[in-house]
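Coming up is one lone chain in structure tokens, specifically the form predicted on its own.
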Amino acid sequence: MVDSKVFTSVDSLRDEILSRGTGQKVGFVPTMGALHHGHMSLVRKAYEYAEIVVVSIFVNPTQFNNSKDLEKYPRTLKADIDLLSNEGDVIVFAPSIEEMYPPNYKEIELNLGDLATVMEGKFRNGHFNGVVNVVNRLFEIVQPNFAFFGLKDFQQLSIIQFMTKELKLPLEIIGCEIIREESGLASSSRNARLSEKEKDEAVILSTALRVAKELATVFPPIKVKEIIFGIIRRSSLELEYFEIVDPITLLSISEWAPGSQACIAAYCGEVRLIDNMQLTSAK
């Protein structure tokens, strides 16, 4: 076990980065903390490309639109370090609000189109914006030449992909592939606020994708939803949506298409899940 250093300004931890010699490699890995085994997925990821692994945990306010989610999502700082130090000596950024969006600080404006109006953009109004700006905050603090993020956030990682392309940022931006538990339930900070029952419960999503995946050799996208929505209507869940769509556009569509993917969210009690799985072939 090796202890991770921790910081919260930016002067500091760009002070350790550039202490640990020039010509390393950075490899970043962002998340609001809570963290599992999913994220330390993507921290041993990020070891295999880079000698230097910077971890933010950052409970972004601006990318919240349920002021109660924001609220109640979990925050476990000490246990987060702990788990970090299994990884190696990993450097831990956690700043605070106001070293994030300091008065000077200005949002960035970048027209995303169709990728924030579709799915999670249809009803997290707002969600996107704070995504974009906390996630180019941060490569601007950090500088990293990679940054992993999980494919479960698919629609996020499209946006950010974007961006780095829009912005012309010198990164790679890496996917990293969604970590399950043994019942399938994709692995999520949210997953803490679940109780047995609920876990039990809600494994239906990967339950779904999976039937979805088997239909689309059968049937088109159109009789696959509809199948799919009574699959969920049938549970306790609370279907927010289901959608097939092109893994570029992020559209729905009425045929399949190379790496056509199914991405669902659903309540489970007062938790907000999502889920997705690539149904087709990507060649």
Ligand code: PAF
Given for the second form:
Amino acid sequence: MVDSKVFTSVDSLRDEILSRGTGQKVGFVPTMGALHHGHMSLVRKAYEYAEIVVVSIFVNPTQFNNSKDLEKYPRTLKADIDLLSNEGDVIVFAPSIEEMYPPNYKEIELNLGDLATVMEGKFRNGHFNGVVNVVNRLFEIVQPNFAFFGLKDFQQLSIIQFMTKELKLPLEIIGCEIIREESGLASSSRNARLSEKEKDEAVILSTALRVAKELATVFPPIKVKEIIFGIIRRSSLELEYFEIVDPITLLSISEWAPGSQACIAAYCGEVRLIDNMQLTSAK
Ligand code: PAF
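Could you give the coordinates for the form predicted together with ligand PAF, as opposed to the form predicted on its own above?
What follows is the whole complex; the chain from before opens it.
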């Protein structure tokens, strides 16, 4: 076990990365902390691609549209650093808000089109504008060759891929599989806010997605949606959306296509959870 080095300023982080030698590939895992198995799998994946791995821990206020959600977001820096220390010589970047957004900071302007207005975008106004800006700022600071994002945030991953292409950023985005608890519940920092009872109840999200995948072989998308709405309505969760979408445009589909994707968001008590699953094979 190597103690992870923690840097809070951009300059000290840059110095550390440069001190590791030239010609080394940099893998980057951006996070908001409260690290779990899912994040650790991203770190391991990063080591498959790069010699230097940087993990940022920054709860980005500009991507929260609900101040209570921001306030309640779990912050566990010490435990996060301990977890990362098990994974190798990880460089941790844990900046303050002032370091990330200095007075001369300027937002990028990027038209995300429908990618940012459907699903999460519909229910979390301004969320993706906050995400693309913080991720772009982190990319500028870390200058990675590869950046790793979990597929659990399917829409976020699509948007980051779009941003990277549009801005012609010199790095590769790697989407990594969803890590699930034994129960099927997708690993998420927000799970830390669920009671044991709620954790059991939240399993209905992944169950519903699995049912949708089975039904996809028999029924059209509209019928599958109707059945899934019924399943969630009968549970203790409050559904925000369940959509079956094209994996590229993220627009709702009425006929099955390669890689059709189901995405769901619901409240379990006070905690908002999301999950998704590919329902039809990609080709
Ligand atoms: O997925 C997250 O944890 C965040 O949206 C990210 C990518 C770290 C940006 O703040």
